[in-house]
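Let's start with one chain on its own, the form predicted alone, as structure tokens.
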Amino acid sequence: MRTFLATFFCLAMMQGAAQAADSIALKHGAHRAGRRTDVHMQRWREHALGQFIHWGVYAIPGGQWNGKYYPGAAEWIRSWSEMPKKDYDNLYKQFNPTDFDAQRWARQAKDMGVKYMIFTTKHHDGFCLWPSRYTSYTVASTPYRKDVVRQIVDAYSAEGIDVHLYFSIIDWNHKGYRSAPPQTPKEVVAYEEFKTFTANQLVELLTNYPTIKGLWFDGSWDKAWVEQAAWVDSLGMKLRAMSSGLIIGSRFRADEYGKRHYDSNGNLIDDYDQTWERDIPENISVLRGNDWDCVMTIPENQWGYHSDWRGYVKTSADLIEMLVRCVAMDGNFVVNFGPDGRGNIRPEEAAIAREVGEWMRDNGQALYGAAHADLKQQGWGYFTQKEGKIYATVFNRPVNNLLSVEFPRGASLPVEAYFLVDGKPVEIINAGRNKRNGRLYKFAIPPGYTASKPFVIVIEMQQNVPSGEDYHQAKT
């Protein structure tokens, strides 16, 4: 089953060698070639399903102000011309989410099948959901007062869910923040103060919450930050030294030539590719062997709470298909939730979490710890593999009830097949060779088999692959 990948990585190594010959010396580009191989990254790699939570004072207006609908992403409402900055900056005085229950959120996430979560400690408005020592613009200054981040970390960790903390580099509340590089001496001094403030807050988060597994950065596209490559790189190494196995995605920093995500030599910066926001790659080849995840909203583009969802809203069926597609390409899939100002996850999101969880309880084995299977994509669904098994997740059942699967030359072949949900056998039909000099098999779904949701067929593979082929391709 590894024939295709062996060829793929061989070609990738050849391409990498060619790139190395033409590469430029970088001090602040990628510090590693290829994937991380430690246990911390392997654990992240096997999660399959994650949860994102966007929550802050922007949940109070909920995408509305003075009876007017804000058409953008709710957490950006402060940037709206109809939203007076002074009014927004005083919303924290109303932040008192008396319905907030971190344990309830964590139980719901566990029931959904979530293995890791990402929580917004501070979004672009600069409001901190932990009592930071470095600003008064925090939850400690609100009527609620309690440390929200502490409650999240403790509740999710108690449920066995890994916690990653979101942190925005953009901070509209800090006087030294700017998007463009500082020009005057006064601006330079102010921006240096902002950099120190940012570093202090990140150190504070790792100090206060040492059990977290990673940092998820946002807002790092500003030219002012991009030009700080050496300083940001040094900060990243300091943070990694504080937390063994800390996972940081590709959004944190740029190289000295301003390249983000991938450095000037085309190598991934930091630990996993974060370019797939509300987007999924067409095929695994575009990922170049890198770790990656996709973060996805339920409505079209609402991360924080918006009281008025418009346009197409994804169903649990949509999200399950996206999840399986991501894992089939060696990625994780992260679903976003935007609780309201009182601390409630909206009913539509709760229903989706419940429906996804029901499916995962029956079929999660096909995803957790699974990897890409080196088989030709079929229109009826997706393949994953682990421990000598292929998992075929069927979304579009063929009219003739026959699932065609092409096994490449030299690959191991199927010896048994059955439904994951109940273990009932599935007939295997050897359809002979195909044009690619491999083997074509068909798996017969019993005509009387009914399923209202996508289902999984487990294909047990032979363990000892013959060294030679039992037939030859006709010469033409």
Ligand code: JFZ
Second form
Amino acid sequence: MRTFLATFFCLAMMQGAAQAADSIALKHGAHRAGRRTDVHMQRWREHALGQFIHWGVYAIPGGQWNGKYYPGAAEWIRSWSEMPKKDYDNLYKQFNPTDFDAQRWARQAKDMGVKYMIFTTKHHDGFCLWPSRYTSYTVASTPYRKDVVRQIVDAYSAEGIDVHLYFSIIDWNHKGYRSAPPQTPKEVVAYEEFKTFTANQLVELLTNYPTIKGLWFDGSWDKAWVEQAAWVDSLGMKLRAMSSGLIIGSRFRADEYGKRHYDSNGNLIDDYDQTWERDIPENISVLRGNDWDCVMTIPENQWGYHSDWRGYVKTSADLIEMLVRCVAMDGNFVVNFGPDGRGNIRPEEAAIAREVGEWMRDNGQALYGAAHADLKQQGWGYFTQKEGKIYATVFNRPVNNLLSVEFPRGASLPVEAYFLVDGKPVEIINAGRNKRNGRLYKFAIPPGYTASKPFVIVIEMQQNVPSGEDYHQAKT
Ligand code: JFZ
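So the form predicted alone is up there; where is the form predicted together with the ligand?
Starting with the chain above, the whole complex follows.
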């Protein structure tokens, strides 16, 4: 019996793919246990900051129609009862962004400090910013005519910024597209055509733009799509075979039980957790060691260009705080831009890009390539770490000018501390043991030190403290 059990457990473990004892056999769940370990994913992980761009014919009405204000997200205006579908579907005839200059956008992104960008090749309306041969509803049919995706890929790549392509599965322009599963034979045929069309377009994108690093999927929540788990899984494999190292988030496919993002065994589907949309996890443990990104709008919920931003608009200070918070939990933070119908980035966004860029020039070292540091969260800010250094980014300077840091029992200890921006020393005070038998240290900000922005203190350690990797190892 014992031998039998031992053999059974060995076999169960050899099944691989995180098949825990109580897990079920899945054909189309996660295909890997834990994080990817290849160089492509490592590069992505080190980006810290990204840019999202939502651009399409919805930028022309810019959230208004016939003088009426559309209260939804501007890129959804076609679905508004006040928006005649015919009018929307003819907007492409006016698409002529004479001010569009991909190099200008790319330089601005570079100055902002972004390392990767995600560009909408096709949003839910189905309008393609590349000249797809599978539909005429593309930029090639507009007065502008030129391939926008090509210009984006070339200009950003020339600046050393990795390009990922956003692609919506929802396509309101394709006659075979539907949200509910097809029922009648006729509907089945039409949906099959839609599937073939979708696959063709994705293959076309990877063929036309082979240097892209990833695909950012959206609109994959329709029941019709979810039911195609096996087919979507094989499509994903085909795309990966075309592009080595291709990065795909968890918003592409469901498992055969219809579970999205995390499969029926709780394992992350594909390469990173894509559920953090305008939302940041409470703490790193909820991520269970998985890679993730947070995509964030500057206004409340506007991705495409809306001429009239109402409600709270985030400042660069808000975004910098979110960025550091994400990187401190091993995530990337992606800020969205919605250029107008003529191809201009609006002044509010340009100011954000400039201000974030200024901060990143002084402090980016604390974020690029940095990882989570498993130290007790403190109210004054966030920890990141790399190469034996802890970076303490201070957002709430304590009135007594003393920053508390608790090092767990047995952990490496601080050797030296200084301001990142000018190398000026910061005094380290050994404050004895904390409650958990670890060490409490105080880092003394000189009372005369003035800073109008969040600042970083570098703490040189004997060696690295535990990182997010430990959550990963605990899981597998
Ligand atoms: C989708 C789009 O509908 C939207 O227009 C935009 O492109 C955005 C990036 O993605 O919107 C979503 C998708 C998922 C959630 C919320 C909005 N979600 O999971 O919470």
